[in-house]
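Below you'll find only one chain, the form predicted alone, shown as structure tokens.
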Amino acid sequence: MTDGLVPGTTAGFIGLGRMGRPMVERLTEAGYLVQGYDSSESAVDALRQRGGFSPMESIARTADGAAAVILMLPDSGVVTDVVVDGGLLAAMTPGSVLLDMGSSDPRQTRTLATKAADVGVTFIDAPVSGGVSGAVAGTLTVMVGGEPDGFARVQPLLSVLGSRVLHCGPVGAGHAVKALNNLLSATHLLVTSEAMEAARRFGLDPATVLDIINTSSGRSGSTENKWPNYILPGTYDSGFGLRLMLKDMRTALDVARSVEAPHELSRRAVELWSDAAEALDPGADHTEIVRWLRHSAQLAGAESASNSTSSKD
């Protein structure tokens, strides 16, 4: 087996954003030596005058002398521009090893792995769950799909970003967990927030109720983190945005039908939140559901209002 990617190591990265950031940030502090790149200069910036980062001036330079190449990318289509339009995997050293940090889908994910092994490149998709603050404080949840090898090799890296590093099997299997937990939270995040306002319009106060929920059965990430941290204040801001939480449950939904699982509550938690997607600014929090929730129940409630009277009239 190669060593491990250990303090010390050379490493691209590519993608340099909210999460981007703050993970070059920890990977310098442990000692890699990261060389990164990103479209926008500003983010670019942001790091350069920090020891241990050094500013690439393409995406193929990243790879230059670079034992493994990390990608914070949005979706599978910017990480296939990116590897094989933008010329990174043929920049890859044989022996490397490129790792897909970002929510990709598993079935892409699985065809680049073929490309990369042609060239002697080891592929590993590790999505992460926690957002920008568990980047920030090396708490995420890294889910690693990859061979055992290819596994135990990346795992001292992904340590220093990860409080949980779990290998969930072959390659593609970390974009798929990735996907269904997404499509979990935002279906949790949807009924917590109808739930929520049931209890506002009863004359319940929301913090009280909150508080009693998450110390009975129907708790959950959103009853927890999402309503008392960034709704209950009205800051809307966790940092996710809601259209990429569409597309990773989008990506969840696919995988339930390519193999034929029960998937009709998925289906139209998907329809839902799609339905916020338009109705919402393009770079609106997926916190902001509640929101389009509000407003929804708003609008049907002056058209019935109106249906009424026209019925009297």
Ligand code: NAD
Contents of the next structure:
Amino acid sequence: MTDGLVPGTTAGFIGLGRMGRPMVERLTEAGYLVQGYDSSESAVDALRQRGGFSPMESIARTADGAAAVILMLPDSGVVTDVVVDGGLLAAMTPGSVLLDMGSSDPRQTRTLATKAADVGVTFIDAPVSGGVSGAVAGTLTVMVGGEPDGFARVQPLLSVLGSRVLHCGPVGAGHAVKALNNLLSATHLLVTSEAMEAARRFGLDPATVLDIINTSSGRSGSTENKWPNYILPGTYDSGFGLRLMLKDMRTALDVARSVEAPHELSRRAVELWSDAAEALDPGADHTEIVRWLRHSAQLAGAESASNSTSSKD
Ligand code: NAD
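Right, the form predicted alone is done, so what does the form predicted together with the named molecule look like?
Next comes the full complex, this chain leading.
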């Protein structure tokens, strides 16, 4: 087995956004030498002065002398653009590791892993859960897909970013688990929001209801984290975009369809989130699904009131 990715290692990092930035901060803090690139200049500028960080002027340059290159990009389409068309894979040294830590489509991941293997590069998918706050604190859950040797090699680096680094299976397994996790998370959030709206209209205090649910069987990440921290205070600033959540839900639905697994509830959840994405601002945080729900419920209420008035005419 080749050496593990320990502190002191040079690593490329592409995608310095909401998640990528705090991840780079943790890596440099731990002693990794990070060569970063982002198509947004302001994303690069936010890290420019950081010790251990070198801004690179192209995708390919991030691979210079790097034992690994990490991607934290929006989706599989962008990952493929960067890896293939952007020349990253062609620039990587045989024996190095390409780590996709964003939430990508597992089937496209497997296609890219084959291309990487053809040039002697090990592809590992290592998406994360825990959000921006988990990235800042280094407490992410990291779901790893790849061969056992590759997993052992990337484990020291991933342990800087996450408190739980879990091997899910062969390449693509991490991306499949992540998409399915987010399908659950999004569906929980929507049904929690429906239940909370029913509670409010029934005259109950939302904080009291959450408190009770959080020691009862209806609890989830939505009741324990999203509702109390981003929805009740009215900030809607979890740092995870609604469109990114919808992308993950669609990926999960595609996975379910591809293996003919039952998916009726999942399909309906994707439809509702798609409606919300169309109605809300493109940059909306995913917690804003609650605002959409309330607004669409008000519209439906007004419509049924006007229908009942006109039917009396
Ligand atoms: P983001 O939009 O904040 O960051 C993405 C970055 O990629 C941006 O800085 C953008 O400029 C850059 N980028 C886009 N296209 C590029 C290209 N062709 N070349 C170079 N850079 C490019 O997104 P994020 O919230 O950091 O999410 C990144 C990934 O992590 C996504 O797959 C998302 O689903 C996943 N994720 C996000 C969260 C979260 O809470 N935000 C949590 C877990 C997983």
